[in-house]
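Shown here is one chain on its own, the form predicted on its own, set out as structure tokens.
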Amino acid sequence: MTAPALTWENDSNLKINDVEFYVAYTSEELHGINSTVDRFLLGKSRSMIEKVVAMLGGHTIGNVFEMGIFKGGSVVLYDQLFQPNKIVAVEFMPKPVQALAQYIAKHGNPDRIKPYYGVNQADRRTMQKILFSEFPNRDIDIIVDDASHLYEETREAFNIAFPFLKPGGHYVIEDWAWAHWSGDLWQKDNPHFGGKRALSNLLIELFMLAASRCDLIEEIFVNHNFIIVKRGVTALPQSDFDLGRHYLLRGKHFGAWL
């Protein structure tokens, strides 16, 4: 598949096909600007978008599962970039995104782009119900976690969703490095992340899993924005997978010390 052209007016204004995006990364813009059906707020940087396109844009993508809808921009981005057969997305907040509903009515249909609201990514029962219903063949090509960014929740979501990723598929974890960003907001008291264990603990576990079981994780790409895990070929259990059971640490227990 050839990725569609990205037309940049500047670092904040992007157009793909007939859809416009406003690319923002500051808290003020993310919470102060709303999406419309013709112009979606996208909480990513230009370099982040271009890197994803460079790495994944040439793949044939049939199914996408995303955690974290926010204001709908990323769901629309992946629809425009990959033109998949199905996109399923879950969001913790219960209120539906009106602009996304309008986009689905205009560009797709309810069976192809399916948002679920009021879903905690760490709720195994609800998540598995959605995944088994939408992807019974466990054939997801790309999973994107742009939800809580918290270690415990993101780790549990990985355990739940990773078995539904097909061999050779990619699992993307965004904003993993927040505990290491500069500035008082990140290094002192943060209203959302303060007192929480760093998400980089999960990156350490993924490295150990890749080292111990290359049949489960074939490779990992990391930069300051995201982690991309490429799934190996071995079949995984559907209901009780836990990455901590599959890596070797000389008999020690990894305690997520960061």
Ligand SMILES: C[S@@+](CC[C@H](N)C(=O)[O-])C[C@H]1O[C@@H](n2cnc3c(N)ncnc32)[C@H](O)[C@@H]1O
Second form
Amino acid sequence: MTAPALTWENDSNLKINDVEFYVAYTSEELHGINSTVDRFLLGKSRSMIEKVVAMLGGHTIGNVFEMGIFKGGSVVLYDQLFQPNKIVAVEFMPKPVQALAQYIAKHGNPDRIKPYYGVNQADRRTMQKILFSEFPNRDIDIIVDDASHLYEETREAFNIAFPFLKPGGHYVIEDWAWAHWSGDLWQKDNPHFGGKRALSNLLIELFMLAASRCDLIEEIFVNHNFIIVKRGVTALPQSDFDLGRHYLLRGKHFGAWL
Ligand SMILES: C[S@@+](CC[C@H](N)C(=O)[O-])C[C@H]1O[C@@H](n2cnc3c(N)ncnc32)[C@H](O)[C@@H]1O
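What I would like now is the form predicted in complex with this ligand, since the data block earlier showed the form predicted on its own; can you produce it?
The next block holds the full complex; its first chain is the one shown before.
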């Protein structure tokens, strides 16, 4: 598939087909600006979007699952970029995003783009119910986790969702590196992440899994923004997968050191 053209007016204003995006990542902009049906707020940077497009843009994408809807911008981005058969997304906040509802109404079949609100990515029962009913063939092409960015929640979400990715599919975890970014906001008391375990603990586990079981993780791409895990070919249990049971560590226990 040929990826549609990304038209950048500047680093903040992006247009794909007939949809405009305001691209922002400062807290003020993210919380101060709302999406409208013609212009969605997208919580990313230009370079990050360009890198994801460069890596995944040429693939034929049937099914997408995303965690972290926020103001709907990323659901619409993936819809425009990949033109998939189905996008399912979950969000912790209970209130539906009006602009996204309007976009779904405008772009045809409501079964194609399905947001679920009030869902914690670490809630195994609810997440599995959604995944089993939406993707009974376990054939997701791309999973994107842009939700909590916390180690425990992100790890649990990986354990739940990874078995629903098809062999050769890609699992993206955004903003994994927050504990290592420079500046007081990240290196001193952060109101959200302060006192929490670094998400990079999960990367260490994923690297160990890739090393021990290349049939489960075929390869990993990593940069300072995101990690992309490519799924190997071996079938996984549907409901009780735990990555910690599959990597080898000379009999030692990994204790999330950071
Ligand atoms: C960084 S924002 C997502 C930005 C969006 N993907 C975009 O690119 O425009 C993170 C979102 O994840 C949601 N979130 C945080 N913790 C979550 C959890 N445990 N489960 C599901 N969603 C969560 C937040 O409410 C917030 O809307």
